[in-house]
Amino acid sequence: MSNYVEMWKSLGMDLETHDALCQVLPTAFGDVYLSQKSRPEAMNFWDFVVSEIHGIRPSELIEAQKNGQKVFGTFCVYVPDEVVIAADGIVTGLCGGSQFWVPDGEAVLPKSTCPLIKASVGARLGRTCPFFRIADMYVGETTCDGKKKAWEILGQDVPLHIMDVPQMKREKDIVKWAEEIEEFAGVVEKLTGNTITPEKLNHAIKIINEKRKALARVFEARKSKLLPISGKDALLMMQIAFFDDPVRCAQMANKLADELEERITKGVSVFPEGTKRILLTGTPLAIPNWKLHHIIETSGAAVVCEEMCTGTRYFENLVDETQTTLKEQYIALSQRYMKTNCACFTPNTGRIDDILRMAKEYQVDGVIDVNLKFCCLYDTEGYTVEKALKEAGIPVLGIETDYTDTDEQQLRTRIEAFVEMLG
């Protein structure tokens, strides 16, 4: 990673702080990943992005902005990527998941406040994060209070335009989300200096529809009996897929996939046979919170399915593609947008019949409900589903955490309870 000081040095980021964070990260990646037995040998294409997440994929960034391409950062995957590709824009996932950033983002933000949040903040205003430098424009959305407020203080520090999310699912949400789409767009002609064509979006949806389809093999065959890749690992090339080129993503996902079939075809699983399955719910993982998914599968569970941002909602559901103009193909985004079921709609049923479906297809003997502590939507949503799991005879176990380890041990003597339990 030596090579970019420079590169980060132009970017103005805290050189020193930065150093920290590129020491500790090594060691917790090599604990959590790399002591995996039997992993899939196309892993090595994401090990090779996190030995170099700061570095390889931010200078890419950096020579399409020299060549006059715009690059803009999203927190939510409401906000439709095919839009700024349409544009000849690079999009970039800017959440965080480390605690490291917690404290930049706790100086002008309630402690109260997620960690998803605070961390997101607190990696712009404190320098360390070059995706975080490079982005042109942040593009919010209003799926909670406490992300409403964020965007008032990044917007001090970078140019930022919010999208307002829907709070329900009527007919006229869906067209009143298709017009935040066609008003975006105006904003990204306006800043790419580029026109949207229905030609142009035509193409942009069918690449983001191929990167969807290709992370779904590999979801696909986590519904084997066999268990031929770890939640750890294919938790890392979704976390992954939010900032990679959408066409180099798909390719490497497609790459995992066929090597995923080819080994339940022969039996390769990485868990012994009767290991408790297990699916995973809640609030996003943003890249690098592994915490939970590495005590799970160090306490005699996999975890074979996330239903979260960092799993199936972000790439279930397909854009239509024969729409021909661009008001219908705004339509056709708004409609597949609005399917992906986050807490802050109301009412949320349909996140009840995805969970009870997803434990029906991926075979699951157990579902553990996370929450990023702080999180109102999804803490008061837990109620919900844990209720609905228990009526439908799903053994349930809701956990609140946040970034920090000092949980750890708490979560292990309960996580491994629940695994015991399940018999």
Given for the second form:
Protein chains: 2
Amino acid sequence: MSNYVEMWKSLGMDLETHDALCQVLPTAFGDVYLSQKSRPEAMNFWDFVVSEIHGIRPSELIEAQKNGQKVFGTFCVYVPDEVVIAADGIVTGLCGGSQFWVPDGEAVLPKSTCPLIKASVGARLGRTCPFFRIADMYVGETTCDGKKKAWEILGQDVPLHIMDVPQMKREKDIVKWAEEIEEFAGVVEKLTGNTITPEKLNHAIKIINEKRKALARVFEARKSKLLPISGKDALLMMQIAFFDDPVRCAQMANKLADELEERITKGVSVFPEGTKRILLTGTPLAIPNWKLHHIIETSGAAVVCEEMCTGTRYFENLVDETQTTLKEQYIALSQRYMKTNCACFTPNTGRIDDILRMAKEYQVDGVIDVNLKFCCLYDTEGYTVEKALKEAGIPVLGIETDYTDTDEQQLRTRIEAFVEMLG
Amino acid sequence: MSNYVEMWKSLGMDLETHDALCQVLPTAFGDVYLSQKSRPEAMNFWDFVVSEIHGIRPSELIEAQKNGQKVFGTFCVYVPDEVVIAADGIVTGLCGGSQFWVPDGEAVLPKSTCPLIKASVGARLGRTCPFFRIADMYVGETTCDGKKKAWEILGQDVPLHIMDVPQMKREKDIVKWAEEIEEFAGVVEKLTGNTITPEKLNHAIKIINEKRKALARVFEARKSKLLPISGKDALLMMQIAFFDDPVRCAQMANKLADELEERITKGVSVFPEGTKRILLTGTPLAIPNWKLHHIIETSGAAVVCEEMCTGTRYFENLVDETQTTLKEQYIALSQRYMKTNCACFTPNTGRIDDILRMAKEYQVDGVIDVNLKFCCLYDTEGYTVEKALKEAGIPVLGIETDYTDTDEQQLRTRIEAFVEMLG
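Write the structure block of the form predicted in complex with another copy of the chain for the protein whose form predicted alone appears above.
Okay, now the whole complex, with that chain kicking things off.
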């Protein structure tokens, strides 16, 4: 990625520290990804993106900014990309998934903050990620205590708009969220200088719906008895979906889905028969957090679905495309987003229904409920999740981990024992 | 308290376990409180209440229930007592402040949950606190991740209404909170069978305002250069204010304030000249959590103010008494409650203003910013608080602790060093 040095310099990055990251990433990727056998050819795209992760997409974004477009950095699947796209803006995810950024986060946040938040704050304040430097505005939300307070620290360094996500899911909360979306639209219009019209918003809704459908097709293929793709590869596609152009993302996911569907017809599987099928539930796995998938898929099992923000929560449910006024469209957007079952809501029984449904649809042998250390929401909800699974007779293993490597052997032991125990 | 055994039995309590609690409390209270010199005479009332803590008030509540009144248990200074009083209901605080209840909480909650929540859940599920058994309904709120998810577990055991506290403080959030108050009023009317009229609500508003004014008078006396009361004693009054009848609470606080004002005139101080004055900021100290006050006040310093829920956040700001329709009254209530600066809001700059103002008003020598372990909100906000204090040239010590005794010696060493360092 050395041909991007000038770009990084102009972004005010800490080149020396960033260099260390650039050096470990290819090895990590090689060990985890390139060692896999009979991967779908369509994965070449994502392999390429990773190989230039801090170069190719950032340079596209900078090019777009030169043409007057604005880039919005987001941290949550609740922030509606549609509104930004409708104003000719660009959205990029900003969640940090590497331990590399954690120490810079811990310089200002309590150690007992979840690693995703520490890494995200650290990536910004340490100036070691181009995406965090490029975004013209950050969009925060009130989904959890850690993020809610982290915005106050990040906001001293970068323009930040906060959306107040309702904490419950009553009828009036859908109206309330629609109002937040409308307010956000005003902020986006002001920064981009572009007016959001019903036509533009409708076009944006269709773009994001197409992306959702394409990602859903890949997941649909993972329901097959013969597995045409590893969990790792599906995760990589999802992780990069947050950073990529939505139209290209849909194209590439559709291309991958074509190949997977062909594989299913031809009876091609990337795992030997009898490999145990695992549903992962819980906190998101931001790029390059491949730790758990790697352990599971080298322990005699395959991850067939992620009930996570970096999984089904990102693409399930479509926005109604038939509304013709902004008011109605904001309500339609709110209705779709409020269907997403995050542990930040109380109660959140819909998530239990989701998990039980997915366990069936993806024909899983067991569920691993994974929690990022100090994520109070998913950790506490884990009690309810595990209880419901046990009552349904589905084996479940609760795991807590962070971004470090220190617990890898211990996790491996526990996961191997769990997989062995499965029917 | 043995003459209450029949009452506890009828409440379905775990008598054997509860007995252990009854045995340690008097000793703890004796060591911390009764060892103090020249305490105000008016403290006799609170000493008596503590000596019968699980007997006298619970038996009053049960008597009231026999007469058809309903008891609402609350966990947050944001839940408006006025609405309950207006429907002839009774409010009792339910926050647990003892390590005794923590293990029962940890049976269902992650260990990395704040001790206040673990103790509260444990007190209910372990059946070792009469207040938790008596309440006809619990009232939860969405102020923090831990509580938000704990309601789901508590709600399986007891009727629970949840109020969605806005996470921000914009004009529309005041309207939204007024709507939540109105919805709560409907729930209270239904359970009590009584209609809330503007007259009744106005009367209730006055009752709670009078209580606030009385508590404020005691705090006003603490601003005096000569300290007529220890921080410990003021804390005890505040802690019991959450459980007591509001009219009696006001009477007793006014009686105490009379005595304190007289002491100031006479030049009576409970601390030797030159004792360092400490402002405590941070997370609430629920009864019987006297740990930090005891350490500070046996380390050459006095606590002169608590910027806490068990402190100024409980009584500062009055509700406008001039409104005459329910709609207007709900807005007036919302306006008052939304002035309270809890770390659950983002941004929460008002709290920094409060702390700097109190540091001046109470003539403090230093600030101790105390965080209950795993309270992400106050822990993260501590960064901003301590920065602001340092910029203002006010010495500050950040402390994290829980309900155990294991860190007492370490805390004492740090606090003694801090006090010694003060001017």
